[in-house]
Each structure stands twice: as structure tokens, then as C-alpha cells.
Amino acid sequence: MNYSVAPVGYVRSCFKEKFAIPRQPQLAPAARGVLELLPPYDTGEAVAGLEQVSHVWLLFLFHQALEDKPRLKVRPPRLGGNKSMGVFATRATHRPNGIGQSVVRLEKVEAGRLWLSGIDLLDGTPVLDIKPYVPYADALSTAVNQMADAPPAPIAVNWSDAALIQAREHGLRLCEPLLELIEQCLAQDPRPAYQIPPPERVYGVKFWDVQVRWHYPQADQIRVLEVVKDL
């Protein structure tokens, strides 16, 4: 039997590209966005009571990773991309129905809009449902995950003088914590775990409307080179 679902809204996010998005929510508290709700959910009735909630679960579609052929095994980044595991033992983006879930902080509630932080969602992500986070039921002190029992150790992020000035200026222009967003996301080390790039290789990604470029002067260190407005 087939079922059909429709989005209740779409996320407008600081993340314009998949690269460098934190692999789990809450790892970058400065990552912010807005969930714009669609009719008939874009009224005060649908969100009444959410002002009492600090966090919500979002069920969404990995809309840029949908596949016709199901994957039974995947290579999770947490294991370096070199080891296969059953798809149901991971949170890989290659899901049987393309469904993901994230717990995010609810900063502000408006009729038709939810203001969010700590997100790990690409701009334009379709959201299928919203559920309040319930601490006594959702935070289980006895839960165990031997593969991911702690967040990955962050990598050091350093700045060129010019990039630091640029990040501060663009952050003021955007009215967003851009410097913190860059540091928090890059500290997760977005490169594939098996990759050791030469120092001259420059990486880049778009946050909001700026391009951030960096390299690895050492394998365990990132240096931000520039933060420039995207043309």
C-alpha cells in the first residue's frame, strides 16, 4: 500500500549547500533559519501552545538525496566513510523514504513562521511534521549507542586577519552570528574523514550570502582564508 504526504512548510536556512552542514543538529547553535508554514498551517491556530516549548522535532525530506533504488547498507561519515553498516543502524541521508529528523531550538513563534537555531537543514528543505520535544520521554539517561556515544572531537579553526574582519563585517550586515556559525561548522571538519588534503587545496562553502574559503595548513587544523559576498 502506498501513502502520500505533503510538506507543512519549507525551511529558509543559513545553509545554501550540503557541504559543511553539521552531521547532527545542535552542533552549531549559531546555525539559524525560519520554517515558513504553508496553508492551512500558516495561522496562529496551528502553532498555538508552541510558545511553551523550547525545542521541536522536525520530520523532513532529504530532498536532494532522494533515490529510486533502496540502499540496504551505507557508509556513515562517523566511521570515516570506509565501513558499511545497515541503513537502519545509521542516520545517513540515504533513507528508504528520504525521511530525516532533527531536534532544533525554537527561538520564536509567529503565525506562519517558526524561528529556529541549532539546525542542520539545507535551505529549501520540505518539512513534513513538527512535534514538541518532551524531555522526560525524549532524553533517556540509559540509552546507548556504541558507534556514536559522544560528539566527534572538534578540529582547531584559525583565521587570517582579513577573513576575521570580513566575517565580523558580514555578520553585522546580516544581523547574524556569522563568525560563530563558521567556527562551529568548520570545527566539525566537513571534509571526508579519509581525506588528507595538501595545504594548497582550498575548500569553500556558502553560508547565507557569503562564500567562506579555507585550507588545512596541517591535517588537524583549519585556517579560514576569506569570507566574501557571493556574486
Contents of the next structure:
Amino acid sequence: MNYSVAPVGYVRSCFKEKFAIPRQPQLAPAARGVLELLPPYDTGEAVAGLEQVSHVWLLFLFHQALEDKPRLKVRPPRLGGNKSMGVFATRATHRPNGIGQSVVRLEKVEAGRLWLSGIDLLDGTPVLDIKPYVPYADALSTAVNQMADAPPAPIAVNWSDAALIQAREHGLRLCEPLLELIEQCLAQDPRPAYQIPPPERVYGVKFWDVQVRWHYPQADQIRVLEVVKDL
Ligand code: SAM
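And the form predicted together with S-adenosylmethionine (SAM), for comparison with the form predicted on its own?
Expanding to the full complex; the earlier chain stays at the top.
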């Protein structure tokens, strides 16, 4: 039997491409976005009371990773991309029904709009449902996950003088904590685990409307080279 679901809204996010999005929420508190609710959820009635809540669960569609053929095994980047695991043992994006879930901070509630931070969601992500985080039921101090028992160790991020000035200027223009966003996301080391790039290889990603470019002067260090408006 098939069931159909429909989005309650779409996320407008700082992340314009999949690359360099943290692998889980909360890893980049400066990652912000707005969930724009669709009718009939956009009048204020559906979010009444939500202002008493600091965090919400979002159930969403990995709309840019939907596939027709089910995968039983996946290779999570967290395990270096070379070890295969059962799909239900991982939080990989390739899932039977393409459903993701993230706990995100609720910064502000408006009729028709939720302001979010700490997100790991691509711009345009369709959201299927929103539920309040319930600390006594959702935060389990005895829970164990031997594959992911701690956040990934961060990599050092430093800046060229020019990039630092550019990041500050664009942050002011956007009214966003852009410098923090770049540092927090790059500290997760977005490069695929198997890549040891030469120093001359430049990586890039779009956050908001700016292109951020960096390289690896050493394997364990990122240097931000420039932060420029995307044309
Ligand atoms: N916290 C969620 C979960 O556990 O279901 C997502 C975890 S998944 C490993 C996080 C990755 O999903 C991000 O790094 C990003 O590349 C990818 N992603 C985020 N939004 C997406 C979307 N709408 N479509 C496809 N991939 C997406």
C-alpha cells in the first residue's frame, strides 16, 4: 500500500549546495534559515504555543538524493566512505523513503515562518512535519552509538587577511554571522575522507550569496583564501 505526504513548507537555508553542509544539525550553530510554511499552516494557528519551545524536530525530504532503487547498504562518509553498513544503521541521505530528521534551534516564531539555526538542510528542502523537542523523552543520557559516539574532531581553520576582511564585510551586508558559519562548517572538514589534496587544489562552496574558497596547506589545516559575491 502507498501513502502520500505533502510538504508543510520549504526551508530557505544558508546552504546552496550539498557540499560542506555539516553531517548533522547543531555542529554549526551559525547555520541559519527560515522555514516558510504553506497554506493552511501559514496563518499562525498551527504554530500557536511553539514560542515556548527552544528546539524542534524537522522531518523532511532529502529532495536532492531521491532514488527509485532501494539501497540496503550504504557507505557513510563518517566511516571514511570505504566501509559499507546497513542503511538502517546509518543516517545516510539515501533512504527507502528519502526522509531525514534534524533537531534544530527555534530562534523565532512568526505566523507562517519559523526562524531556525544549527541546521543541516539544503536550500529548498521540503519539510513534512514539525514537532517540539521534548528533553525528558528525547535526550537519553544512557544511549550508545559505537559508530558515532562523539562529534567529529574539528580541523584547524585559518584565514588569509583578505578573506577575513571579505567575510566580515559580507556578514554585515547579509546581517548574518558569516565568519562563524564559514569557520564552523569548514572545521567539519568537508573534503571526502579519502582525499589528500595537494596544497594547490582549491575547494569552493556557496553559502548565502557568497563563494568561499579554501585550500589545505597541510593535510590537517584549512586556509580560507577568499569570500566573494557569487555572480
Ligand atoms: N540530520 C539528518 C538526518 O539524520 O536524517 C540529515 C543527516 S545527512 C547525513 C546530512 C547531509 O544531508 C548534509 O551534509 C547534506 O549534504 C545532506 N542534505 C541536506 N539537505 C538535503 C536535501 N534536501 N537533499 C539531499 N541532501 C541533503
